[in-house]
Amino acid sequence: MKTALTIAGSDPTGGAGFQADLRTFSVLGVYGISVPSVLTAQSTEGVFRIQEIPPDFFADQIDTLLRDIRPDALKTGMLYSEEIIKITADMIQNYSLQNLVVDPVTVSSTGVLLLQEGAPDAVKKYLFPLATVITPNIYEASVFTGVDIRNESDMEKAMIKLRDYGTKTVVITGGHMKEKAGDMLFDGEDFLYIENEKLEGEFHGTGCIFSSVITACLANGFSVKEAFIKAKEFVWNAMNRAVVPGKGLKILNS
């Protein structure tokens, strides 16, 4: 059996952070690992506080199991700080780590900010350069490059952008958008879209989930353009099956 990381924030709900990055991973048959990078306090109505982990317990925790084990594939998620975010880098190169997938999570479904002052410049200059994939949403990928993106032109734009900061691919999933929930790729050569009806409702979790598919098809040995597809089709069946546990927001079901 493959094995994936994730670094990921903690969510209690289990509807994001590293809790639904392990669920997606055993659902999809690889073995799931995981190194919280921050608590939070935080319901299906939104995110209450935020605590860091100490930064020298956080690349303990890491160096520990890297030691041990080393993954197939690995995604991080929320970081929160910049001096987590160094550390990440550092410890994926110090490990040779291959098939990584950066969600550079930026603000909660809620509206929450999850990065510190910083924080998103470091992502763009630490962890883009060493990633395969980077699954930024609408709202991120405006923030990294500038780019106001209302519709599939501007998606192209902002993707040439973000690939300039050295990731091999774009994708920008484009859930957020008002009229459709189009995705696209971009690997420097070919854009690729695909576009779903777009559900009603409010979700929690859907880009954790999207880029932790992802992250298990590499692992299992797929090729970039072939995980991009399986994590739409993936996500767009888990939000049909949305469960709600709780007062707020639609958890995804896979």
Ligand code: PXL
The other form holds:
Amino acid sequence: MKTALTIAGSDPTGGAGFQADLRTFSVLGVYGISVPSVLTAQSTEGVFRIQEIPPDFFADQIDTLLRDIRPDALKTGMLYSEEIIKITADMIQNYSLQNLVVDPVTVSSTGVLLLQEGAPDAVKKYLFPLATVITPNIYEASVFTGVDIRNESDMEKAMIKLRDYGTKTVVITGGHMKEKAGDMLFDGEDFLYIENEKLEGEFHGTGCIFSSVITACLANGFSVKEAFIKAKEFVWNAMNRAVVPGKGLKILNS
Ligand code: PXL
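For comparison with the form predicted on its own, please write out the form predicted in complex with the named molecule.
Expanding to the full complex; the earlier chain stays at the top.
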């Protein structure tokens, strides 16, 4: 069985964060390991508090794990601070880890900032150049490039800029753009655009689960394009049968 690592925030609802990643890895037949980068007090109604893990302890968690287990692929999610981002990048390089998926999480579905000031620049500088794929949504792609994305042509412009930051492949998820949920991949040669019918409601964890499907597929030896197509289908199906365990957002059910 292949192994995938998630370095991400804790979401006690299980809808997002490393809990959602582990669930996704498991459904796809990949053995999941996890290192929490930050803790959150949250419910399906929102994120109420964020507590950093002390950076030296965060580093110890990764180092201890990686001295024992070598993951076939890994993803990063909510990293929150510049210090945590730098440690993550250092560890990935020290252990020469391959198949890195960077989900550059910036805000929660309810609009809470999940990254400190200055941290987006650190993600761009330290993590993007190490990544096989980065998976910003439309909003995050705008934050990182300064391109105001209103249509597919803006999306392409932003993708070219994002790829210039050093990643091999860029995927922008467009669920937040308009009536259609369109995602686009750019690998430096081709643009691949897939559009789905948009589902009604407010969902929690779509970005986390999308990037963890890509990670699991890379661990299983699929190409990035195959992983992208699978992730789009997986997330749509999981949204289509979403559950409402609390008083707030819908949670994907895979
Ligand atoms: O969906 C982005 C996200 C990622 N990681 C954690 C989160 C959230 C959103 O709330 O809590 C831990």
